[in-house]
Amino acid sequence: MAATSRHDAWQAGDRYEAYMGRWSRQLAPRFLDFLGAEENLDWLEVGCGTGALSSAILARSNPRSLVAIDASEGFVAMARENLPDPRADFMVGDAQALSVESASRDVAASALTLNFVPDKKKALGEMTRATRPGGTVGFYVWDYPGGGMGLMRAFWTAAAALDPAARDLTEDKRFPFCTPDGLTALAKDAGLTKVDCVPVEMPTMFRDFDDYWHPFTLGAGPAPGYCVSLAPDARQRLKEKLSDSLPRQADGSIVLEARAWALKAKTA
């Protein structure tokens, strides 16, 4: 496994939920507002994770059906358990080879997944294939190159100050295409038209430092995976470095900004 991906552990749904799922759940409604899809449509979700976007689709978009796919058995099991909605079908699958009939969906969406797919163009091509002519394909990813995920940027800045090798694991180096130009180019290469890419922003608020730090000790995701790989003394130094560097509100809470790039387009 490549050094830049060896910490991508995505099986434990509850651990992912503590680290990133809670923020994805806040971002999902904002994405759906941008997508502007009508009700009573057939949806496909690629990379459903623990069900953050799935839950928002079912609650806000009133779909006729939702097929939600993820490569992680653990994530799919958690999403299925938490969302026992007869309109939703959760399954394990590969974003690069979707087990979905061609032109069978009205909307294909993906949340915080595309950057982890080895062949991104193929994944978007599969989403396009599954969507009916004139349908909508949309997705969002964090603005890694622009430092848009403040909680990650703070972690890796502190980690790299103590361990220069950590710099090669940062999301901005691993996912340089997560920019409006890069994402628009991917969409157009997949044959999509009427491409629109906008920023979606929100604050990430932590009650205190422990609320910020604890998810990094659970191992779900690149930064937490790196954190738990450290020897105890090195992990303690990182914890102290972060504690000293993070901004605090008067009540001890920590507020960091988050920004994602959201894209929507039409199939030909």
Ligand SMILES: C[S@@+](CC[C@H](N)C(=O)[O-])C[C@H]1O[C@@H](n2cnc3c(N)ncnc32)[C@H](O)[C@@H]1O
Second form
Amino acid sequence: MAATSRHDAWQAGDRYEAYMGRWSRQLAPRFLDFLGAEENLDWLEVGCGTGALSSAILARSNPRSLVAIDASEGFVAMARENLPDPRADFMVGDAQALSVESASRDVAASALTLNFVPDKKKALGEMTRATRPGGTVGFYVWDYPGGGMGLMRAFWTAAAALDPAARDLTEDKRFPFCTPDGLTALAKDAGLTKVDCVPVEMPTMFRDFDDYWHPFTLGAGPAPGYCVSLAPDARQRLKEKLSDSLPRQADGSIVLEARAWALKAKTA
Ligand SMILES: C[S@@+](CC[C@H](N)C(=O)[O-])C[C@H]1O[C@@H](n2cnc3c(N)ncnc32)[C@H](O)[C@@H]1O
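Return the structure block for the form predicted in complex with the ligand; the form predicted alone was the one displayed.
Full complex below, order starting with the chain above.
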């Protein structure tokens, strides 16, 4: 299964915020609690996007410096504008070939990104290379194979029921290594030691069905990219199928569980 898809649309930061940024911002502090890094360290962040984890690092970890890199010019511009912090340097770059000196960072972190990088081993190798001996490398990805990202699982279940071709686009098919065993093996392959992988969970709460549906119509990310590629009548059928299938609270709100796997390890 291809690691990248034409539906992986990472350009418009505000659209990404509406779809995923609002949840990744809530997940980031939970990851930092797990990472347990000290203050006053030099950080590297790979795949910073619009700055969800960057913002949490600056607010909670009191870094000496933060070099944050992402492939999307639009996302990097938004992160830079929203986080005008003298400790932070936002750069456009490729996770597989980082413009960062070897052994120059204390902590290398990455949020919801590794699965989208074509050569994830290379990316993790680059994070390891950039980190000083005895430093920390950590990342998190959604639990796609376990269906742990409820808002996506519900979307793709409905989509595949209407369009069998959608089955091949689902993240559980595309990213089967996003399990504790798969991620631990990846970290060990990169030469990392003391590998620890845990679930990080949170609820995703939507006011009503429109609050759930609207972000899919904005096209930012794999499921929204697929949604906007549909003809209007097919999109309407998908909307109705989803509306019929999603569980509602008494007040009409929708609550779905979100689970990520967070991993931390040490450089040798
Ligand atoms: C799901 S977003 C996560 C963004 C952010 N870390 C967050 O938690 O909201 C995935 C990010 O990976 C970035 N990305 C994908 N492939 C990349 C690569 N090869 N190098 C750097 N960034 C990449 C995308 O541009 C996008 O910002």
